[in-house]
Every structure is written in C-alpha cells, then in structure tokens.
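Encoded as structure tokens, the following chain is the form predicted on its own, with no partner shown.
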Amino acid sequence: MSARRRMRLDNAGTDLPVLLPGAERLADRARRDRLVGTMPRLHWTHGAVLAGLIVLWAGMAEAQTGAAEPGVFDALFRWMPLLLEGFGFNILISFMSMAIGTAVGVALGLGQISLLAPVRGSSWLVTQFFRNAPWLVLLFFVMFMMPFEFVVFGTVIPFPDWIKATIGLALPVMANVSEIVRGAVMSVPSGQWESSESLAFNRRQTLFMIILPQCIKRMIPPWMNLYAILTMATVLASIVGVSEMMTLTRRALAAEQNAFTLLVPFYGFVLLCFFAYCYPIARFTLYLERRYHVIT
C-alpha cells in the first residue's frame, strides 16, 4: 500500500469526530434513562392539550345550552373563586399532613435502625401496618374514632373535621417517611460507620454528624414525590365532609340547573389545578434524582 493511500485512510479515520455531538447526546440520554428509567415523561404540552380538550368540551356544552340557561363559562367563572379557595384548603391540609408525618416518620425510621430489639421491632410493626393500610380506611378510622370536641376544665373545645382528616392522612405519610429514612441510612456504606468508630465517635454522634447529613440528598427526591402523592390524595377528605375543592365542586354543581353539562368543565378545572400544582414538583423531583444520584 502506498504512503499516500495510507495517509488518506488515516485522515478518513480522523474525520469521525464529527459524529461525537450525536454520540454525546445518546450517551447522555442513556445515562439519564439509567437514573430515572425509560418510562414516558410528562411535558407541559400534555397539560396544554388537556386544557384545550376541556375548553373544547366546555365550548360544545356552551353551544348546546338554551337561551334561558346560564352559560358554561359564566357558571365556571362565577364559582371559580370559591373553588380556588377550596384548592388552597387542599394545599393547607397537604402541608400540615406532610409536616406531622415527616416529624413522626423520621423518629420512627430511626427507631427501625435502633440497637434495642423492642424499639426496632415495634417501629417496624407500626411502619408496616400504616404503610400497607388503605389511606381511605385510615381516614375513616380517624374521623369516626376521634371525638368531635374536647372538654378541658369545663370548656368545650371543638375538634374540626379537617384537623382529623389531616391526622388521618399523616399516618400513611409517617410510615412512608419512616421507610425513606431507614432506606437512606442503610444505603450509606458501612465503611462510614467503621471509620467513625475508629475516630472514637459514639453511635449518636456518628448518626447525627456523619450519616444523616449524607442521607439528606438521598431522601429529598422520594420525600418530594411522596408530597405530590399526598396532595393528590387530599381529595379523599371530601368523602368525609371536609369542605375542600372536590366538596365545593359538588355543591356548586348541585346549585346549578344544568349540572350535567357542567360536569366536565368543573371537574376538568379541578384536574387542571392539581396538574398545575403537582407537575412542577414531579419535574423538580426528577431533577434532584439526577443531581443527587449516588453510586454505592
């Protein structure tokens, strides 16, 4: 083979780097799929398409209403402030349930890794019971087993239904947070415990100064995902009479004459409110999973 032909082949081989940007994109996509899976990902355009379909249905219902009946959009705009107030109540319940469940769940999760067998066993039993119990059943138990009022030194203190619903939703959150904490602590390599022991740290110092700070970034993504699930589950409170968004939607429909034509617009508005609130949380959770991914 001549030297000129050999040089031409060598130069042809050096032309291959023009494919590197595409290869980098494929490698980045494969790496992202390994981290978050290959399941279909929601995009903001899906919400836009859903909103368009609901508006289209509402327009068709508007065209079918009679002259003496109120319009679909007029009814929706008239009830919208009340429905948004109910949605704010949903968010309030989710905040309080998440705060209570997180505080108790962290303690319960640490109890699952305790060196004391009674503490470890009882914490595991409580976690598994509330983690595998239906949320609606727990909500009913709390609603009907807790009193409607307390008497303290002759003073009657009412116990509202929404507080009992908050406690009922906090129970499964507590159990799931307990598992998140236990899994995060167990995912830390055992060498961290051994190194801390060699430096004369006791177990409490090792746990709170070395192990738990490393667990925070491991716990945040599943914790946020749990909050999104809890927010969507707050509509269960409507079954027990709490005046949140779903309850107010049913009351608004009952107050309208053409309730059948308003079903899709009203419930579609509820769906869009929850989608607009939970979708950014889901996207931010995926971002945190990619950023804080830890290879052990």
The other form holds:
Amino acid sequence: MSARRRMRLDNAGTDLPVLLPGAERLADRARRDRLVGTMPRLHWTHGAVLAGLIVLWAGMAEAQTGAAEPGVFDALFRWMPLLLEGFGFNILISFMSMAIGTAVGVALGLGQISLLAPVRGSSWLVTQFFRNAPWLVLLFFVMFMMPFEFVVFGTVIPFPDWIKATIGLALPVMANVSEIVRGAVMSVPSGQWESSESLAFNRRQTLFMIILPQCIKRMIPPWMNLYAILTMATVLASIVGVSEMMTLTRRALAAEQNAFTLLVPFYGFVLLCFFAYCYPIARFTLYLERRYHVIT
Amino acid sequence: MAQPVLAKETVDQPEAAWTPDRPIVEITDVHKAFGPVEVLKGVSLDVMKGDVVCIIGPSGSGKSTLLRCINALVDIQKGSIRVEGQEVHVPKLDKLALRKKVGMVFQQYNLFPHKTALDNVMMAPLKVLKQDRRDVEGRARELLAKVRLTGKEASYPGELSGGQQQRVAIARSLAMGPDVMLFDEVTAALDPETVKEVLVTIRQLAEEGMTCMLVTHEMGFAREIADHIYFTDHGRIVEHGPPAEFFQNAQDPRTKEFLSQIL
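Can I have the other form now, the form predicted together with the partner chain, not the form predicted on its own?
Starting with the chain above, the whole complex follows.
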C-alpha cells in the first residue's frame, strides 16, 4: 500500500508537502481522464437524481388525475407483480443469451487467432457479419427462420418464441465476445509468446496456460458492458411477441383502457427497473476498468 | 504465411556424432530476411562448450535476430545452425529437445505476470517436461537462491524491480537445464544500479562453465567476461577476436568508429 502511495506521489510531480493532497487528487483525476476520455464521469448521485425524477414524475401524474379516478399508484401496484414477472423473463433471456453467446463467442474468438488460414478467415467473417448486423433484424431473422416446433421420432417438441429470441440475441453477443477475446489476446505483449516458446511451451500450452489467464482480467469489463447492453436489448423481443416486461406493460395498459395518465408512470416503471439492474453493472464495470488499468 | 524455403535435411552428421571437442553451436553462412529487408547476410561463427561469446554492434545490425535463430524463434532462409551437432534449420525440428538445450533471456524479462517468481521458474519443467512437482520446486528454490532472490519466491513480477525480474528470468531459463544460454540485451532496460546485479549473476554462470552467448552494449563487461567478441554491422560479422585484441587493435574502420563512440 505504501509503495503504491509513494508511486502516486511521484506521479503527482511535486515534493512540497503543502501541495501533495491537491497534487495527488489532480494526478488521480488526470489518470481517470486518460482512462475514460472526455466522457462525463458517472457517480452514484446521478443514479439517485434519475430515480428521484422518475418517482416525481409518477407523483405528478398521480396529482393530475382527478379524485374520482382510481390512483395511478393503485394501478401500478396492481400490475406490478405481473410486470416484475415479465422483468424476470427479460433477465432470464439475457442470462441465457449471454451464456450461449459467450460460449460460442470464445470459440469463435480463438478461431480468429488460429494458425489455420481457413479457420481464421471464416471465424473473422462470421464475427464481422454478426457484429455489423442490426440486433432487431437478427432477431426477426431467427424468429422466422426457425420452426415453432420440432418433431423428433413422432414426438412434437415445441420451440417457444422466447427461446428463439434468446438465440437471436445470442448471435450479436457471440460476435462481440469473439472480438473481445481476439482483442484481449492481441493486447498481450508478443514477448510473452516469445518467452513461452523459448521455454518449449507449444502454442496450445502457451495460449491456455500463459496468454488466456492474463486476458481474463482484460476481458471482464467489456464483457460486463456487453451484458448490460444485451439486457437493455431484451425488450426487442416484445416486437416479436415474447411475453417479457415490455409486452406485458402494453397489455396491462390496454387492460386499463390505455388511460393517458398511466402511460408515463408505467413506462417509467419499466425504465426504473432496467436502470436499477443495469446501472450497478455499469458502475462495477467502471470500477474494474480503473482497477485493472492501474495494475497491468 | 508462406512457408519459407528450408535447407535440405543434413544426414551426414547425426546427433550422436557430437562430442565436446566440436563446437556446441555451429553457425554457417546464415541468411535471414524479413520481407525485403535482409537482416543477416551470411553469418558464420562457432562457439565451443564453456565459451562466453559476446556479440556487439550498432542497433539493427542483426544481433538479436541471430540469437533468435539459434533456438528457432526465427527461421532462416539459408545456411545452417547446429546445436550440439543437431541441425536447427530443418522442417521436422524437435523443438522441445532444442529448447531444453538452449535457454534464452530477453531484454524485457517477459516474466509471466500472473504467476509468482517461484511459479515462473517452476512452470516449464512442470508443464512441459512433466517433472515431479516436489523435485521441480526444490530446484526452483535453489535457482532463486542462486540468483540471490531468496525470500522473493511468493512475489509477483509486478512487485519486483527490473533487476530482480531479470534474475528471475535467468533462473526460469536455467530451470530447463540448458547447455547454452542466450542473453539478448538483458541489461538494456535496466537502470545503471541494477545492471550490476544482473551482470554478477551472468558472470557467476560463466565461471561455472555455462556456455553463454550475449548480445550486449556493456563493453566493459564484454571485455571482462568474453572469451571471444564478434562485431556485427549490416548483417555481417565485420570483425572478431579475443577481447584484449579486439578492443586494442580493431582493424576495420566500422569497428573503430563504433568503439570510439561507445568507449
């Protein structure tokens, strides 16, 4: 700890004790700026402000409804269990897409660094194709390409929409994971390959014992970032008819005769749920990025 | 990547034919080009067992490439390299056997950052040679003691100074039990104070009779330790000789110029 502190002071570039606290803070900020570029920095207070605004918004809508009409919050509380169930479905889809996409994507990423030109070329092509395709189009494509049921030995196995949606969303995840893996492997200095080779490690051993263990740290932040993006994209499944949160919200609103005063609070609630889920992930990603950046 | 044209397999001298009275490293007319850039233009040199050879010369003269050719990190276009009589420059090279014989230490240490010093030393014998863990650990601790790093076994490379890292790298190479050690500008990335501790380790190795080939810019050290010095420029060996002779009466104008700039 003291070594790190000393290093920090060195970076701050001053010996005057009076200047040290300020200099240290400035050095910290400079380091962070280099890291996140000119992007505005996220702070937990931003999250709190946003959550407060949404609650306020719902409250205002409540106030606008006449005394004769049932309260906005009443309606929201009535539908909340169903909506949250839908949200759980979104999470489930995101988990499964991420799992499938990661598994296939890692293989594809390793294919991209294969020594065999055909493997390398085809992995690259698949990666680029799915990475540069709109997610919604991929979703439609999988939706209409796959049958709604399979018949295996006379048994009909249904193939529900949500599984198709999961596969559809796993495709872009796969392509992005592939690029994350390739990028991480490339970011390991070539000296690591050289020294492993000179110690008689073969390529496979080098990759799995030396290169990949070093990559995992570098891959986790972008991988988590991708997960947050995927979670937000799961609402796309509503367009193809999967009963996730967005679909259920629309149905709930329809059941309430699409009361104008309910639109904002209901969709606000959906936003709030996603925010509450994704924001901590974004914060944690940022924390990991900072931490690993300093060490490596 | 296009497969380079490889030399014909030499059958006249099988491995068993090598005896310590013949050069342990035999380099004959080696040519190497990276694309259109010819880095080695016919280099020949022999190293006898127990010799310490220093290769000096301006940057870009092919010194590091030459070292990398010896343990087949880099393939060559023409010529022959034999280590203990075994041709390196063949398509069906037994890389494992070659790299057990030839250890290499790099300028940038290249330790495995996710492993402790001890694990760095143990990894190759354990995973590549599949030796018994207890034996390997015992030897690894001895090697770390030898490079004077007792107490640093559990440190990660990031927690060690450059000189300490480089000594771990030397121990790591020695763990494979090599007959020849290649040192590629191992002190170039170090600050002057830590250069010494690494050089002391190398000298100790040399005194124990290890065959060493060093690419170095430490002229004082080269003069002190080397049995033979080679000066390379533009991919050729311009001049060579025992250090006393080499440093006092260099004949070639390029050598003279280089030495006048360095010394």
